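What follows is one chain in structure tokens, specifically the form predicted alone.
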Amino acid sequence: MGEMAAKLVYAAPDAPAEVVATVDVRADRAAAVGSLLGVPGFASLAEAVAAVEPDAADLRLPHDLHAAAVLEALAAGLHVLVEKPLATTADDARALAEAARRSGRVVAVAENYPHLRTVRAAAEAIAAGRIGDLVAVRSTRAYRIGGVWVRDGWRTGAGSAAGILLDQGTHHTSLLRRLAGDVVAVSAAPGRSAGDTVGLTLRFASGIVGQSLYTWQTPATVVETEATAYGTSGRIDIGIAYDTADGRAVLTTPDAPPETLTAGENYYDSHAVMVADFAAVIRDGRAPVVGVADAQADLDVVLAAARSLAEGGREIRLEEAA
């Protein structure tokens, strides 16, 4: 992800932010970043802010290491713009949170989907009533995981910061959560295995429900319809795109043709939209798209179902959880 970010964000002309230094552990990865960038790596982020004196940070790491890099960058007097989920533990991102409040620095939340056209446009027709009452949500994420992002294998391993759940949860539970609103209770059933397919069923506090099936064991296609919003008199689905700009809002209804509501657009382009946030908000003062409370919430549902997973499927209700 922080090369990702290196090539298709910070190197661009219109790049929101001027990146001055590199970090990473290995200093060969740290220097090969950093040279992407024409900027000097470090290995730590003790010594990049003792050499450069930076206003931020936008750490890209595995999930289980947030929350200690998030906590050091804060101490260092840095605002932090953090990779999903916020933390792997509800204890964790408490103490997130809190250190987030006292330090009075910005934290947000490099969550993709609140930050893309389609989603946005259809959550904006949703609330307009285009499509009715809303009566329930469905998200799927599908695609064979392999190349870059089993490189260090921490992803599909056996430790804290493995499984589809904790990956790709977070992703669509702040997809689902723009479309319905808060998420109240939520049970959970394996597919195989619970680290590569998992299926919930969610309840939100409006009273509908909504689903979601991730797997990492099927072929990805060229779009994908990830949620679809049903609502009384029509329905809305979400097309996403990796490799092409062809991601879409589609809305329909049984009386007019299908309606694109967004132009052509690719998911990773969310990338340069959500570094330009972290930037707007540290300069203006607003709250980001996706702050500590939201990836709070979206966090719970995740812990939540992995209770559920953990007992049998049974339905756990998030002020349980909590």
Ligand SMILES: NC(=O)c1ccc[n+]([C@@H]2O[C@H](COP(=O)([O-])OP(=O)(O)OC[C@H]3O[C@@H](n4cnc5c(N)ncnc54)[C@H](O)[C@@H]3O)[C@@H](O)[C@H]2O)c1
The other form holds:
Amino acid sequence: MGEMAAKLVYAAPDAPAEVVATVDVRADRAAAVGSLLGVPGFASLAEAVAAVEPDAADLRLPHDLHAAAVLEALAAGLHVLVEKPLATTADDARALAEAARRSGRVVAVAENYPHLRTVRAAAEAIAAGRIGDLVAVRSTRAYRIGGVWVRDGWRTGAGSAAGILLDQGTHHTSLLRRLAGDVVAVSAAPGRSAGDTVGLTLRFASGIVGQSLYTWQTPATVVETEATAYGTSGRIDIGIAYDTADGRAVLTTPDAPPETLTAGENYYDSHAVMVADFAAVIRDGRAPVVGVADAQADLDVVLAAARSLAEGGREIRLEEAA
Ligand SMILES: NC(=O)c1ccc[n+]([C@@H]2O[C@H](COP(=O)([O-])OP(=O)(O)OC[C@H]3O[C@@H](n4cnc5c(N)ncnc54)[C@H](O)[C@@H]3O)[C@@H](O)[C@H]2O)c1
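Could you switch over to the form predicted together with the ligand, since the one displayed so far is the form predicted alone?
Starting with the chain above, the whole complex follows.
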């Protein structure tokens, strides 16, 4: 993802920030991504900080390294944009939140779904009452994992960084919370392997119900209707496209032709919007679209779902898990 961010976000003529160095524990990768941007690559953050004195770090690391990397970057006085999930344990997330508070630096989290135009348009239409009262939400993330995403094995292995729940569950929890608000309880069921396929039932504070299904075991389609919000007078379908610019949000009611709320979006467009938000927050001091508290709430749901999986599918109340 660091390489993709370099190509899609930082190499663009209107990039929201200037990259001064890249870092990867594998120096060959740091150098390769650095060469895309014409900057030096280093094998550690400490070396980069000593050499180029950056203002901020954009961290795109395996999940179990996020919390320690944020602490290291904050200790070096940097503002931080960190990938999802915020951490892999509630204790690490709490320690990170405390360090972020003390530091006075910006910590934004790279949960990019809230930066998608489709998600923003859907959330605004729901808030404006365009589908009446919200009664339920659903989401699906279905594709076959492979290629660059499995090159080092940590995502699909057995370690604390692994599994589709941490990887995609974090995204879809953030997506559904944007549409339907806070989650109060969750139960989860595994597919043949919980690492690859998981289904969740979510209860929201508003009293509505949601369902999410994630799988890495089926071919993707060009535009997946990843989420639907159902209301008393209509629905909104959110289509996400990874390889094309066909993402769109469509509002359907019984009395009118379907209304396209927004269209022409590629999933990765949201990464540029997200980095621009991070840079703007550093400059003007407002809160990021996804800050630590929001990402902690998403992680709490994911960790409660993991506990439900471990306890045979029992519904876990978030207050019980805290
Ligand atoms: N939001 C999205 O659309 C999206 C998409 C893909 C990945 N991601 C996220 O990006 C993050 C990275 O995922 P990825 O697929 O790019 O992983 P990856 O394994 O491809 O890349 C991680 C890189 O970190 C390096 N690394 C490992 N330990 C390090 C250390 N201690 N110091 C410096 N570098 C170290 C590795 O050598 C590797 O090059 C994850 O949090 C993932 O969830 C987000």
